[in-house]
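This document opens with one chain alone, in structure tokens, the form predicted on its own.
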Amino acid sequence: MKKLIAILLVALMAMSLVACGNNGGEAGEATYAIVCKDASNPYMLRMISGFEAACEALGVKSVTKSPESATVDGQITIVNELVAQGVKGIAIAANDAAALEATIQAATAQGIVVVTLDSDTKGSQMFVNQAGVEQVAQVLVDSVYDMAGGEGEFAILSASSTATNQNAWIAAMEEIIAADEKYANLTWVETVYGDDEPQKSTDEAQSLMTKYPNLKVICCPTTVGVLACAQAVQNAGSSIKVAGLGLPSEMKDYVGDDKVCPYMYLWNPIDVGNCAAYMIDALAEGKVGEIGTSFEAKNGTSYEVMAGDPAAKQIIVGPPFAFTGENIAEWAEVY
């Protein structure tokens, strides 16, 4: 008898867990994580806090856990980790798209929603991407075109080789510029990483310099490099043009048409947070269609479902927008 009730303790504890897990917390409570890159990124963390502020809005718990340094190994343990404890949907900012698949693709077997935003990978129910590749890498190449006077040495300063946002936007500039004869008197004479990193990214920047010393602009496709950029050529002295994309906030000082960085893009990280909590939600109530189809958010903006690439569906935020002398002060307020 006593081996009998021990059984049935045991296997209502097993319960009890299980109906926990299911949810990431306590019973009946929902759980959304959000897993960036690095966890010391400026731009990352602004895409945080507009996660938690729609996960508040949704009355779901939310869980932000980031590696220290951009790599997928620590991204890997982190989203193990969330699939152990049960959380009902992640979003991740991928540091490596094909190194996450199995990763992702185990969490989904177990039930749970994943999307991707700012950075793709395959296994991604959805990316949330916060504009255009094609969109970005035309402002990037117009940049460049319009800060070279048209010909010249150009150099892009990236962050990781294997962030797919990133290398996605690259692959497009060398598209259009290949394909256009606008912009056959630019010369692209290297590309280099500085993995999202402010240190190594300032190092890149000052190699290029001492390497290129022709070079007219350095094209920066990442926030992290474009402030280590623009601080490296100003410091240097040197009459380089930076383009590229950056937070208002961190570059208010170094944006204008008599300064190192004459104009650059972006888009808001709130945003893309925001909007990524909100595609779990929608995806965990089956309400996101077939590529082509539309569906509303329960923030209340409509999202067409497009085909995208690594992920099988994505849907786009919004264009670039221009930061500019004559706005950057207002908007570095705001993020």
The other form holds:
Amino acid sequence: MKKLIAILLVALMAMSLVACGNNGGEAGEATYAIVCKDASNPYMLRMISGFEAACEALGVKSVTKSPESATVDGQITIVNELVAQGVKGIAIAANDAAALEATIQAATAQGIVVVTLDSDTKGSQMFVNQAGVEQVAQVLVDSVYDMAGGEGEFAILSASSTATNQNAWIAAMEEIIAADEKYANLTWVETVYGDDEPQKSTDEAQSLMTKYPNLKVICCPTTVGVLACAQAVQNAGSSIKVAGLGLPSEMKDYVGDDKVCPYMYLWNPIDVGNCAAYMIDALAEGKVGEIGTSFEAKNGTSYEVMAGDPAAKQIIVGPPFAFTGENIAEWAEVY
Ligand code: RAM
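Next, give the form predicted together with alpha-L-rhamnopyranose, keeping in mind that what was shown is the form predicted on its own.
Expanding to the full complex; the earlier chain stays at the top.
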């Protein structure tokens, strides 16, 4: 009996050693990692939950690593660590459009699948784009136009100045405004950056209100920024309207016809995280083809592979969705 117990113990120890040492190797369970812009943004936390659920369904382990604040240096360190740990796949919401390229190439050279989600970067094998850049920019421009009554001053309160997703939306807004006479009476006074930090975003919103007494709209293409801005504008008792992209759970008290934010947009961040894990799996299995082809992920959803920038390829998860006084309470329960 003692001998049998001893044999079982040795076998158990051997199994646990394999499991520990083989974080992403063939003999152990594969691990997919998600690296967010920062560790505390509630939007990112929802992406993580979608990623984890998909990993569970796929039978792989998941790990989350994010820098304290939205900096690319922290992300470079994290990706290097994940490579050393032998993960099989990495999904990253990049804090910079280019600075991660060499790090990602080194990971890819080791056979690790690296995709971007939410915010793209050079070197990524595939950008899991939450919504089309032009579509997001168009709804933001139209929100500003509508809330300003077709003319007057507006400002942008963005995330960090190097965030690829916000910068792409802002650049597309500039093009849309320049291309259509309809927007000729709108004056874009300034773009400021709250770095997806609540306090910095509040400070920037307050500065805009002081600096531009005729400001009609502040447009915030960031969930952290839009909440801080809505609170700052409401606390100031200002008549400025707030437009942008927000989490319904955070914005429920501020959205509605007679509120500081008449309506806003977003997409489901849980779906974005979910989709990124299925994308890693499909790429690892060599199921994703060239631009112009489509493929079916294991969750049954079909995606079209499109040209991307800065990643060479992208897929789009879904269109931006409008939240109004009518539907905000219902969606606040979801995300
Ligand atoms: C913030 C982040 C994120 C962005 C959303 C809309 O939470 O900047 O990257 O996609 O806003």
